[in-house]
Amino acid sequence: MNLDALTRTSGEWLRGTGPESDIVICSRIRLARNLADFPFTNRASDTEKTEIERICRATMDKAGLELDYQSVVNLDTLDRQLLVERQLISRELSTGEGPRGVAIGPRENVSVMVNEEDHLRIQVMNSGFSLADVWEQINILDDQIEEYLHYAFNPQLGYLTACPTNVGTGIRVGVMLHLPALANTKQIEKVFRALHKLNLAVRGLYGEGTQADGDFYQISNQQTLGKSERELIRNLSEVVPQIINYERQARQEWIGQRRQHLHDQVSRAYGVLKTAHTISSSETMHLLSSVRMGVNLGLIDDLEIRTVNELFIHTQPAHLQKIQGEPLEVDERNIARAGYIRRRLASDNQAAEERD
């Protein structure tokens, strides 16, 4: 895979659809998975690690997956950083210490890393709400893998995985949503204290430890034990379209009592991004999470919300240095993001006026 060719196209789940995808960015599913015969990551050494590395790729061969493998370590800071943007490796991967890589489907909605903090950490990401889908394809990929592997697994608690909070069955079901109109009215922090009581964790746009930068948030299940796969999706599945609930109502509601006010902070958005000549990382996500609002409300109708969602990753650091072809300090990244914006909006608007 040519990653530099990842900073022209756009992964499957941004391509802004399936179900209630105004809301939900993208449904994911990880699997944690050890082999058997070796100690978890974090007490292997380099030479395990290694042996392990290698049979994961041989499995991978001899099941025939469809799927790219990069060697992290070869990687440079940057092309780490790329595919932490791309939310195809995270942060502990790339920052990771030994032999330690990912494999990566042509859609990008499959990867599957070796050696973070268990030996395997399958991962599928649809565009939009579509968890049984998800599950459906990762189900079929953990059987492929797992034909050839012996796994970690006791009778009485399930996977074993390096993590407590991981056991059983090693799943971490999630949905990233955005939610703009919570957020503007507070309502959000009311929503978080429920779903923590149903024991869901509420992360950042990268996962734990980050912000909710452009009003995302990634929501997913605490417990991995004591239930099975189908019950901890059900019962996402079950609080997600609440949630949808009252992002609407609330966007329903503001437009209703305040429609001048949010057609000007979404057009003020607008605005900016079409005409600024620098802009930070932080202001674009908040400007962007607006427009994206403006577009689904029909506020703007002359963007794609394809677009906007490749926007919120195509101008994050990694992906602007790749675009630009060379290393940039923060002010020149600024620069680079507001001129990137500029004529993304323009060939998008020209496109808008040529289908009228």
Second form
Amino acid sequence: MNLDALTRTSGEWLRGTGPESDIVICSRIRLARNLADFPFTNRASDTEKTEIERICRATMDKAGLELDYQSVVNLDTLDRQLLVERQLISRELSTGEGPRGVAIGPRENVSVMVNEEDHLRIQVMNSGFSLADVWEQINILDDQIEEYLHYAFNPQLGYLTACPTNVGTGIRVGVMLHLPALANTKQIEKVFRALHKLNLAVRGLYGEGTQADGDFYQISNQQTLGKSERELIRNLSEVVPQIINYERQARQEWIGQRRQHLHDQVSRAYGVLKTAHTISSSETMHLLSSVRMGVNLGLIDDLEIRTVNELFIHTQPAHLQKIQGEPLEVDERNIARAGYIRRRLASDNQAAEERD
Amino acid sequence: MTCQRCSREASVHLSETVDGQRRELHLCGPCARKAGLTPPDPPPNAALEAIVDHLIVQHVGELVGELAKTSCPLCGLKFMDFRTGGRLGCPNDYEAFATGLLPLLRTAHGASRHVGKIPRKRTPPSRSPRLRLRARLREAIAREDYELAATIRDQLRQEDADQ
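Having looked at the form predicted on its own, could you now put up the form predicted together with its partner chain?
Every chain and every other molecule in the complex is listed next, the one we just looked at coming first.
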């Protein structure tokens, strides 16, 4: 895979289609798996990690998986950052040590990290609210890999993982939600408290410890032991529609009570993005969030939701530098970001005009 | 300075202001105790072992001593290393540290038994011959017994080739 090409395309999960895609950006499941015959990554020597990497790569080949393997060791900092921004690898894999890498599917909805915290972190990600489909895909993928490997498994405790918080099913089921109206009315705090009681975790766009920039929230299970994969998926599948309803209600109340104000806020956000000549990452996320909601509420009619989804990712630092083809300082990035957004919005507007 | 009640060396010194008048009191230990002013305790016995045991009890709670010193025969990780680092060293740790891990799992997951997917191939980690061989290989390298290390490495390679 040519990583430079990633900046001209976008992952399948960003296409903005699928059930409830006005609010649910994507559904994602990852499985943590380890080889039975090796110490966990943190305790493995470089020789052992090389061996683990070799076995995992050979397995994916034997299983006939159409995945493209990238050794992270061979990538420069910018390319590693690009894969993090793209949600294809974790920060931990990017900054880790020793032999490690990632196998990526052609549509970017599959990624298999090797020698992360666990030997294998299998991930499948789809656009919209589609956890059942994602589970079906990842379950098959897991079976295909297991065909040629010996997973570390114990009948009482299930799949054994380096951190006991993942033991059992090794599953993390997550959905990424766009909740601007709940965030605006501060009702989001109530949602968090309720989720916490249900043993669900809430994080920002780029995982643990990151701020919920752009009003994106990832909700995922914390329990992995004592409930089956299907039960854990069902738990989340039952909670998410309620949050979607709350968000829809909050949007309707907003538009019902203060339509002109909301329309003004959305239009101003769109106006700034179309005309700015320098803009920070955080302002971009904030304004794009308003614009995204505006498109979904029909307040903006000349912009595709896919373009907005892509802009959230393509305006991140590593993407911008890859697009410009050179390393950029913060100030230069702000200028490049504004230019990129202006061009993307102009071409989308033109396409909309031609359709009309 | 001598004690104001006897002739021993004073070890307790107090000063207070009553109705604008400053009063000072200098007493030896026994006289201070008699006066109801307990002198400071002697410094605790700073034996390192005791401090470490104390810390272990503090951190591991009910799991005192033995468990804290337990280590996995296959990867060498000590239970205490896990408590400080939060990561286990190899699949066999779940058996080696079962007593300590099960209560933690019950707290974290509200359960201690797996329900869900089961792989078709299952070998308990403690009986994984290759995990054991790799542990012996690491030991041999640590001891600089390169001859043994080479033999084990060949054995592992042979098994890989046979697979």
